[in-house]
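In structure tokens, one chain follows: the form predicted alone.
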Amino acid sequence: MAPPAAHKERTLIAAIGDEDTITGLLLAGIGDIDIHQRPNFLVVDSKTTQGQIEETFTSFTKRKDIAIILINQHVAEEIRGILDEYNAAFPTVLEIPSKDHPYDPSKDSVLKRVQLLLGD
């Protein structure tokens, strides 16, 4: 495990989700654009391709300033393969519900791992 000082630069929350979710998170103050003009959020709509979601998720996982990635569960379903393979501690990935899509614990990859570790 890396020393605690190695994680001090991870101060941002990134988000991938529908317009309502991202708008709410931006109003709460999570929005940021880094020195390379890369935002820490992606609004997913009907025109967003699976490739764009995958590319954004992968780029968020490589950034050293992001501690947590929030992703709407219905969007996570589109990249489930990548999410299931992702196993790094930082940034941590959390699946969240959206206004139109309720949370389903049976689909949450983090919860599945916890249940596997606990033997449930």
Second form
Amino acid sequence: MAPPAAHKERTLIAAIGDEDTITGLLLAGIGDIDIHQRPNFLVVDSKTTQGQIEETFTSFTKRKDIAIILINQHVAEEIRGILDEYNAAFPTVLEIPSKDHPYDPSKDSVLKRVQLLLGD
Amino acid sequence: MPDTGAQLTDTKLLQHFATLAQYQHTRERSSAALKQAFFVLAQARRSAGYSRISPDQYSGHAQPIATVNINAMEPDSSDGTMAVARRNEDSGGGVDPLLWFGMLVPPTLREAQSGFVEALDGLVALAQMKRELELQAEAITKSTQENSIKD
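Alright, leaving the form predicted alone aside, put up the form predicted in complex with its partner chain.
Next comes the full complex, and the chain you just saw is listed first.
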């Protein structure tokens, strides 16, 4: 495992979500656009393709400056395949509710993993 | 009398369930905080007009004022924490994103910002707990396998 010092560069909170979610999280202060003009957020709307979401998620997972990726649960469903395959410690991925899609515990990967552990 | 392998696994399981309960409790609180923040944001939009609070106002030079500090984490331990760190402009942080939406913003937008700031703290805590649960599950699986080999 990488030594603790390797995590010092991971400070950003990235986000993939609908407009309300991203506006809210940006208001909370997470927004970053780096020197390469790469934002740490993606607004997903009706025109956003599954490919774009996958590409953004994958690019976030490869960055060494991101600690956490927040993603609306309903958006996560569109890329469930690559999400389920993702098992790196960092960035940590957390699914969050949106204004129009409340948190659904049946889709929470954390709870699903607990069920697997208990053999359900 | 030293713990047997099975007792050790049971201890790890109990700790896992305790963390899970904490996770579910924090989920409920975080979801409620987000729901309220979304509601207030909608009010702000109605008050200011949709075009004034939209991605068109996002800054092209955004710098974060809310980041995460990750403390050391050992491979076999659930110790180690992630916590939100906030910086202001004087200490190298970015401009308050509230200002992206104009100098005179409705009070509801300021209130929405407070709501999302509070919600963000809960989300980072959830990410931390998720990581702890994953480490605990790995330890339990390893412990169970070791017990199976001994039996």
